[in-house]
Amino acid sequence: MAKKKSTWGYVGVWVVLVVLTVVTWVLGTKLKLGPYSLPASMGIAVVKTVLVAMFFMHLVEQRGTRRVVLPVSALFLGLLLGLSLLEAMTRIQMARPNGINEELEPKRPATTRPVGH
């Protein structure tokens, strides 16, 4: 027999998301985190993600296998963006050819605005 679900742990829970979206948005625009404004961020994502999957998608109310595929599912992307990402930063640069003096990437301009303005 299946328990009967209650309306205010749904509400509940849409409260608790619309808060820690408002707490987003004020880490956004009103305070200044510096570099730990993306980290605070993405941690709020990650809340909001698993109470979204949690709830809304009744993965508390499953058993066995099927609790297990958001955690693992979870591990394998963070291993995989991991390994990418320390890929990238380990990358040696590639050397100039000879006789090669100036840079290889393009240079910017200084401005973009047109010659008279």
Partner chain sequence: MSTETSPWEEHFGSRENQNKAAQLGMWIFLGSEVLLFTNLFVGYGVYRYYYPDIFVEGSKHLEAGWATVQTLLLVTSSLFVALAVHYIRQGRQFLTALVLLVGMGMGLGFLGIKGWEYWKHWTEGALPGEYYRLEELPVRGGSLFFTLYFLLTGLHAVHMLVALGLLGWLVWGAVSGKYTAEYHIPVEVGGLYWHLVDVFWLFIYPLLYLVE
The other form holds:
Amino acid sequence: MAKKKSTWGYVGVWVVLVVLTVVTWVLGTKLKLGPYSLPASMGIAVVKTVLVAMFFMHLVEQRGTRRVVLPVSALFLGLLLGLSLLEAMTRIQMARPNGINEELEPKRPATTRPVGH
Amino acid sequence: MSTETSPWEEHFGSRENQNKAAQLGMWIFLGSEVLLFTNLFVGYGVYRYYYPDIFVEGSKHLEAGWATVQTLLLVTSSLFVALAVHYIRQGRQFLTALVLLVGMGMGLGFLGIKGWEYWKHWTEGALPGEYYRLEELPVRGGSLFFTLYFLLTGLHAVHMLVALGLLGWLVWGAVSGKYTAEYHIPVEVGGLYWHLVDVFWLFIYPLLYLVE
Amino acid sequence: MNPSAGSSQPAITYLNHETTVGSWLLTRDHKRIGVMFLVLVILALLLGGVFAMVLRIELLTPGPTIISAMTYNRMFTLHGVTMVWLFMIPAIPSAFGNFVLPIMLGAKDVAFPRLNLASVYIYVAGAGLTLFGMLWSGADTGWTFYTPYSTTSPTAVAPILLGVFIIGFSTIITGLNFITTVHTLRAPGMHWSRIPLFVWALYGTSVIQVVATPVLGMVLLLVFFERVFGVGLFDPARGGDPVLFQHMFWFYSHPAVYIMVLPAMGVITEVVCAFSRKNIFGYKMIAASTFGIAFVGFFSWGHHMFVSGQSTFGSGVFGVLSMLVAIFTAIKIFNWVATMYGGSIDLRVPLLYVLGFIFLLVFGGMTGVAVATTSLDVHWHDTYFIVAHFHYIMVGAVLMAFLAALHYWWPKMFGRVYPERWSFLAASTIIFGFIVTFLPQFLLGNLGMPRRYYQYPAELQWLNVLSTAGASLLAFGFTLIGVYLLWSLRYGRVSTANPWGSSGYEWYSGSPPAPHNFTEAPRFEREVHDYTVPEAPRVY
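Alternate state requested, the form predicted together with its partner chain (shown: the form predicted alone):
Once more the chain from above appears, this time first in line as the rest of the complex follows.
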């Protein structure tokens, strides 16, 4: 190897990752973001993933197909997640697992209790 | 079967091509690993949509502070594994083995904390499926949260064990001088696997421990 | 035909350079691995075929015929499991793909030969576990393992689930190997625009295999956990959602249809060119439609769940997206027909299978558009109409292409030619038998006969008898093929290097090929299937 790369680049990425981890923790436990907490924490996780992939996994050095494999697989994860959620959200109340508020047992008058009770 | 002394395989044509093929093969494998975790993330998404409040309550039963320590451990171990690749590219075998061992130590620390957490859940009764005995949360939804918790962290822990074995094998290879500045495909590719296991945790951590 | 081609056959081939049992079991040669897979999937086909015959014999009469209702439930499950996971998914990619793909690219082997060998043993282990489950007490859930029944069924579902989970890894490895091989091991001169369409088809298949198979593996593992450890993730009593299982299951199992059909389409493309003596019509369109099918196929899984409690909005979206598949399939069919048009047709047995394939594909595809229509599917769902539809499009297509490939590449693999007349008889019997078996089932379904039922009203008997008669023809055809192919291994006419005069790249090697495929580095100077040059390509 002709030129010796310094290790400080890696350490710099690591510092950013640590800071982001602490930020996630503070956001999640100290500052209550409510509905924004999920997008915020997921956004930070994506940024961290990109940093790890690009620099620790040396994706910056790779070209072509090797670069797109991981994003493509994430896309398919999103596909299953997205369409399943979309379907779950548009379902009628009765078809949801949490949808039935009353017992499904038929309500019989007391005189017709099933035998054996 | 020929006895190989050279790690370079002839059917690739060139060394550069063998590097390329190994990288591509590993990235494809990593892609399939992402899809292996997909079901659990989708299950998480759908059930969190159905039982939002129970997920918030369930998350409070987990140790967010310790999980942050675990995250820091993994992120730091990733740094050391990245350094291992950096050093072996310069042919410094001893330094490579050393940083890999440090990374492995942190991975073991991670699993130690995980084991302690599991033990706590065991005593508390926050267990998946039919073993669920936690009384603060209803079985409907509550047991699903803990099922997903154990499946996600459990699958992740299994991957950690595999990755630790892989790193151990790399340490052995580096110490015995198998890897040089020219040939170090296993270190590069094995490192990728470790980082991916780390990346899974980056998502599992906020999803399970920081629900609100 | 090229009379001089025979002289350049390699004397040392992959078959005779080492002959010990160990040299086969531990081989890393992609050709030997392909042959091993071929033997394995044919055994699976035989097993699944026996199950199918038992089913058809049982359905000869409206009441009980030869087996009990419980055995019947096990039989259709085992028929489905064996045919889908042990035969159709690995059939063309693992057997013929392994054999032909590296040769077509001018490579010496696949990228990771050791992994390739491992894929054989993973398949054997998974298949062994599945067989163990079958022999233990079978399973009666149907090949779809729907929850909650699959988590409560008293039969041996667990080993079968685990077996299928393991087989999945064999598929992933094959896909990984193919993608890497296409990217890194193309010979000089093999540009992206020259890659044979069979390879493109395998490439598209490999992408699906790598992306979708882990999802199936994991969901089956979840059911396994639910059965063995009571980890109910889909259990309604704990607030779980059984429909979620169906989402995860069909996210793989719908694209799995394209894992089966895309390589079949690739085979058809090769055979059409070779026996029409014409370059393919619309190379780019066929390659693009392969990826179109692979991609759109991922958006259509919900059409299996129209009556499962899925939202009507979801059903509408999935229904429309499903119909898009027909567009890409139609592009291919038009291109094959256009290739044959004006070609110098040489009607050999592989081309006969192609004609059968196109008929079945059109018929199955059109009924597919029909059942993708939500309102119609509510009526046809879980009737014999669906059974007939998917047997036409998936089984028919795969079987036709499998047999076309088997005959087309038989001389390539074993250096012998099969007997022409017998093979014509068998091919006509099989195509005719297939239509007779499944055409009545469309009518049965339309009359309302549900699938997986043990008994049926007496008015439906004549259609069932017709269907069983067709199945017997199929059994006869397959027996005939088995007999004459085994016979030809020893007594068949010795093949020349290129018995069809094909310009496909796989014929640049000898028949059978040399241990490392080529005796000297091949030069790909002509386009694939270029028949403007009269003489057959040189054998390297």
